[in-house]
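Only one chain is given next, in structure tokens, and it is the form predicted on its own.
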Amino acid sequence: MALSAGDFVRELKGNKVLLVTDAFLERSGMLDGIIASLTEASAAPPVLFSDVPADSDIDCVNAGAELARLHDCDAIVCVGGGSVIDTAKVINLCLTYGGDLMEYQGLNLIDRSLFPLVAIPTTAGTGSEVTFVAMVKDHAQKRKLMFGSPYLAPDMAILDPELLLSLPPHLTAATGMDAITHGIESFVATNTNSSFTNALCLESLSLLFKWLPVAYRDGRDIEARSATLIASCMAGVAFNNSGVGVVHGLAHSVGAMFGTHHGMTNAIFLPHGMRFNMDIAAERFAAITAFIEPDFAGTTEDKCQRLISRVESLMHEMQMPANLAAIKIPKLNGELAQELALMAAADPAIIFNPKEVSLEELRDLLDKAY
């Protein structure tokens, strides 16, 4: 018999559960079985917090933590996409530690285990269900806040492809391209030195290039949903170990400034970031092509160009926007471009890019993506 969310909470010694989700999932009926299993496991229904927006922020985190404290919750289950899971991670931090969440912004400022957390993703993209990083927005400052520690990672992740069957095509595409960006960037990141990580990147990309367009065309294809969900999780484990790079740095800055969808913004920057890194990461890009398309013959440069072409063709096939103008970003004048470049340069993701990136180069990438 398959284990349920309630079984995992019981195994983790949780009693009073905060269930973190969004308004759509609450209305959809998709949570009914999860709520029933949690109620059976603890002899009481979970406390529901369904106010997580698509681009979650510190106000949402504080509201969720206050609700959890009010009901003496000692475990969290989150059901949703990356925004929901990241919100739950930071709520868990606040619930365990108390105080101002800003005290813990940054990397490795948490020194003990948090309350049990079970993550159930409803998109195949962020990999947040297996990572120890969470990002929420500070709307007042128009910036993304990063929280990072091994203690932030969920204790359990449940991958159920049936929860993805109603995901609309445009979100299937955007979240899937997020996972592809994770696989490609982590494979060439400076911190990539593990055969384990390499294997996860390559296999996740092989699955995504094969099954993502199938899931986009037919969201009810359970095999495609399962493959993309597994691939997203694998890519999450990979970048959790190796880091990402300039594409994520730029996507974080644009997302913080304009509220754009993270996966869609990553997709727009990905071909440009790959071309920028090609002079130093050519062998790595070529290795990806060799793995996902072993019959393709050509030089290292040919294989690099082939991979970029595959990315762009997949975006076109899924009718994704090809540039920043298409997602209604205003023309990047000198001052605005400089601010975005400075934000990207300060983003922790850029530390792991395979080569250093100057402010001038970041502004050039912004211009090319427009």
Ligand SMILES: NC(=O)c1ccc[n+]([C@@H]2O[C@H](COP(=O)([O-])OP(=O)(O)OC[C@H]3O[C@@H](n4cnc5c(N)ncnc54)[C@H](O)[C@@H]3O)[C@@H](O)[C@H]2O)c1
The other form holds:
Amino acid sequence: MALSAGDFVRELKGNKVLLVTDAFLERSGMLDGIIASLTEASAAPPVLFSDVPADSDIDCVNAGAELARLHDCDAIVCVGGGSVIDTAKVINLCLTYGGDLMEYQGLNLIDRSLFPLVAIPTTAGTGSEVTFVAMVKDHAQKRKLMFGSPYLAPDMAILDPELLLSLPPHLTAATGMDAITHGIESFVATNTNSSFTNALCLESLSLLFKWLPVAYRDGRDIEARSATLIASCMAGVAFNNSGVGVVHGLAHSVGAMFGTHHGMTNAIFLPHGMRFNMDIAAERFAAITAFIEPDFAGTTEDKCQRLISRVESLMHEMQMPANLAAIKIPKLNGELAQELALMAAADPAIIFNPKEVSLEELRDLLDKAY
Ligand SMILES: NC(=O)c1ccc[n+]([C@@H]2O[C@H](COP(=O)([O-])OP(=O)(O)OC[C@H]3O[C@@H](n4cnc5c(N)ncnc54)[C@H](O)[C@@H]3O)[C@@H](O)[C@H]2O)c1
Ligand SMILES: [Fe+2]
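Alt. form predicted together with the ligand, vs. the form predicted on its own above:
And the full complex, kicking off with our chain again.
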């Protein structure tokens, strides 16, 4: 028998649930079954907070926490993409700790358990349902704030591919490329040395290269939705243990400055980040090609180039923008390029890149991706 959101909340001993989602999902009717199961489990309907925008921010987090406090909520269920799940994680932090959110920004600044949190993703990309990080925007500063602690990770995640059937092709592509970036960056990250993360990265990439174009072409294909959802979750567990790298560092800074979608921005930087890391990560990139395309013959370098060209052709097939100019970002030169490079250099994601990246190299990557 399949367990429902309500069963999980009961198991976690939640009485009053805050249901975090976004306006589209609320209108879609897709939440009806979840609301019914939560109502049955706690003998009262959940308190609905559906104001999460795509590029969620600290004001939204504070509003959600205030609503939860007003209704004495003691459990959170979130249904949505990475923006919704990350917002719910930080609402949970706010609810438990109160005070100024900024005090907990950074890594491992939380020292006790939060309220029970159940995450139900509706995109196959971020893996946020299994990670202990949350990214929310500080619009005033044009920065993405990172909160990271094992206590932030959801207690339970439910993967239901039916919830992804409505995802339009361009978002299927962009979110799927986020998962591919997680798999590739985490496989070469400095923290990656375990069979555990190796297995997760390789299998998730194999699933994504096979099924993402199918899900893009036919969003109603439940097998493709299921495979990409499982793969993005696996890649989430992998990068949660291994870290990501320069591609995420740059995507976070450009995303914070210009509000571009996280997965799409990663996709644009991915081939450039791979070429940049190739001298140190050649064997690892070649190992990915050997796994996902065992019949491909050639040298280590051939296999590296093959992986990069697989990424580029997949983006092309899914009609994704190939560079930053195509998404109408102003020319990145002078002070603007320097500011973005500084933001990327200070981003926690870049710590795990397999080699050091200087400011000059970051500016060069911004230039190449333009
Ligand atoms: N915490 C982590 O581990 C982690 C990892 C990667 C990215 N992120 C963060 O996640 C966010 C991006 O999340 P995302 O890529 O899932 O996109 P998103 O959550 O921002 O959603 C993008 C759009 O898709 C719509 N949408 C979501 N599900 C849908 C569905 N089933 N049908 C139709 N429309 C749907 C949303 O309404 C929204 O308009 C960024 O803020 C990024 O920084 C977090
Ligand atoms: Fe990501």
